[in-house]
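Single chain ahead, written as structure tokens, the form predicted alone.
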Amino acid sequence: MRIVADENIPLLDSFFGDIGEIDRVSGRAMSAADVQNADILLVRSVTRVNQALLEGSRVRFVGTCTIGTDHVDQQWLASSGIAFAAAPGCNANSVVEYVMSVISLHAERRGVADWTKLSVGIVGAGNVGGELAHKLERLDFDVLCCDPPRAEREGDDGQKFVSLEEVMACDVVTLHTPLTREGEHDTLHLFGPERLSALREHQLLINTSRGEVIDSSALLARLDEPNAPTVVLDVWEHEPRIHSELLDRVWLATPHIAGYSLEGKVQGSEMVYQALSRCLGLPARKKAGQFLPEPALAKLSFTSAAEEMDSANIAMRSCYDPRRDDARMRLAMSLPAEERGPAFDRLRRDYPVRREFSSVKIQLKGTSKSMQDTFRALGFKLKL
């Protein structure tokens, strides 16, 4: 059996070496010719799988170890009897982490002593959406969720949902939804120019999402109007040839990488691996755990002398900092035009080892209830 897969798809051997030969392949450059030979197809977000890649193909199971479904044709693999699996939530709490470390550094930069005083809306309450809801209700903070689809479904009995203009009214305005082109709910520039002009000074907008759900062009001239607000983004239009006049001017720019840690891009494998071996009749044995290398941060201690939220601080941005990846995108968007692409997708390619803050045993001696609460809620382990 010839399974062939995105060379970025992490534990590859470990997790599908005893199910097929493996061929590994550029996911940005895949081409109907790579997979006309393939029993199975290994994909994450960069390849468009669809009638043009797979026809004529043998190919009769596609897995993308993403929790983004939007570059696969599912419609089209449906029709042609081609199994189909993704991996929903596999790096939600990487995402989350991501936007809890940028919004304690937001809250540093304004001078806000403590964070939870920082309302946060959050558009989309999915997989990732709905786990940063969770752990910031955890943390006390003041949170509102808008998620028309999810409201509509659930109605009365479900999660209590408020519209997209209270959610742009708070301080941090994060982004998690999926991007739909179609439908009464379609999400493609969803920020636009009304809504992105709505946005004002003291405010903060992340996109983790998709980048075509805001608009680019009318990002830009926003940011160059009086009291525009913060903007960190993570993912752009027109990856990965991003608009370099846009993340001059953004505080935070990451090449795509929110989800990125060794944990989530490891759960990604392990759930289309079990979802393969349920397709082919085979047993589902290996475990994601097992394959987790010994972190380099292994402990952290803290005595009573220490002050709560520049505690939470330390940890968090000992597990990650993304001012790093922002000083390192900076860096490859500076070479001439024709490299940036190129330059772009290496960053996501050749991305340091970035491990959960569960990964990180916090000692606390003599800290108060508070403190060891908010370490808990963080995700971090605890030794009292």
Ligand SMILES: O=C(O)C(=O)[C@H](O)COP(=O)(O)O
Second form
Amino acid sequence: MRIVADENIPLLDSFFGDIGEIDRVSGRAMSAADVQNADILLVRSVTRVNQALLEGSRVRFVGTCTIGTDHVDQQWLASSGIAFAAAPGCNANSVVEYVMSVISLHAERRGVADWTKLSVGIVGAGNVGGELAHKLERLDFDVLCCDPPRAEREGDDGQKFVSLEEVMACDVVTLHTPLTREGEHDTLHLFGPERLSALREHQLLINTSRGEVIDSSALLARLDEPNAPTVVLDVWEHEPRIHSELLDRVWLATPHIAGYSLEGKVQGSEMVYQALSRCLGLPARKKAGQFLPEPALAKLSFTSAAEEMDSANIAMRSCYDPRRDDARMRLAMSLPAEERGPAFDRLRRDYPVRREFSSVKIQLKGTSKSMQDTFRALGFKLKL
Ligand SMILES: NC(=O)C1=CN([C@@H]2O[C@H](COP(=O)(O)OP(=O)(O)OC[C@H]3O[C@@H](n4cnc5c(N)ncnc54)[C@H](O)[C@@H]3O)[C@@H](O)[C@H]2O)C=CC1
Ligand SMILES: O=C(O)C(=O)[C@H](O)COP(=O)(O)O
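Can you return the structure of this protein in the form predicted together with the ligand rather than the form predicted alone?
Next comes the full complex, this chain leading.
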């Protein structure tokens, strides 16, 4: 069995080595010639998987080790009898931790002593948005969610959803929809000139969904106007060749790495390994957890002298500080124009190991119940 795989998929040998012979290729540059003699194709989000790539090949299974599937023509795969699997939810927690870290930095920057006083509006309440809402509610934030497809499916029996306009009145507006180009609720340029003009100076707009959910020319124009909102972008139109003027105008800019915790990436590989094993009728005994190394930061300790929010900020930022990704991104994007695309991809290929909050044990000595609840809600393990 011949497997062609994006070289950036972690643990290829560990998960897939005994299923077939693996050829590693660049996901971004993958061509029809690369996959011609493959039986199995494993990708991440940067490979367009469609008729042009696969027609005439032997490929019978395609797996993407990502949540998003907008790069895959699933209709064509189904009509060609090619099995397909994605990794829903694999890196949802990583994105949630990115957003929580951004919100905590924003609160500090704005002089908001209690970050839970910021209302948060979530657009798209699936695996990422739903988990984010859950964590924020546990922390006592006011959260509003807009998800018309879920609202229609679940009716009055489900969770309460509000309109996009209501969500857009929140202090923080964060986008977690898939990129869809057709249908009643398509999201391509969901945030165009009109919606962007409704956002005000005190508001924070975060996009970790797909770049094309925001019209970047309209955003650029809006950011040049008075009373523009603060913007954080992890995803960009036309990656890896991003709009560098936009980069100059956003507060935090990161190279599509919100989902890049080690846990998230390895779970993506595991979920596709499970799906492929099912498809081939093989036992699937390997688990992501067995391959995760010991974290560099294993323990943090706070005493009764620790202040709740300061301690939570220290803990979150010791695990993950988006400002470091922003600094690396700005440095890379200061290269000459023709070198920026490859530099964007290098930032992603060579991404440093980032562990999730759950990898750190927090020791709390004589601290309040409220402080313990905060750490638990953030996802840290407690050692009392
Ligand atoms: N920046 C990054 O590193 C990452 C980005 N992503 C992106 O985040 C997206 C969301 O991920 P999940 O939550 O796991 O997906 P999901 O499929 O579980 O949830 C998406 C939700 O958006 C809702 N939705 C669809 N159209 C909508 C609209 N017009 N308005 C409001 N809600 C709408 C859906 O009903 C669904 O509940 C992915 O599709 C992917 O594009 C995912 C992982 C990492
Ligand atoms: O899972 C998704 O969806 C994502 O956006 C991934 O985190 C993107 O990672 P790559 O596939 O581009 O490595």
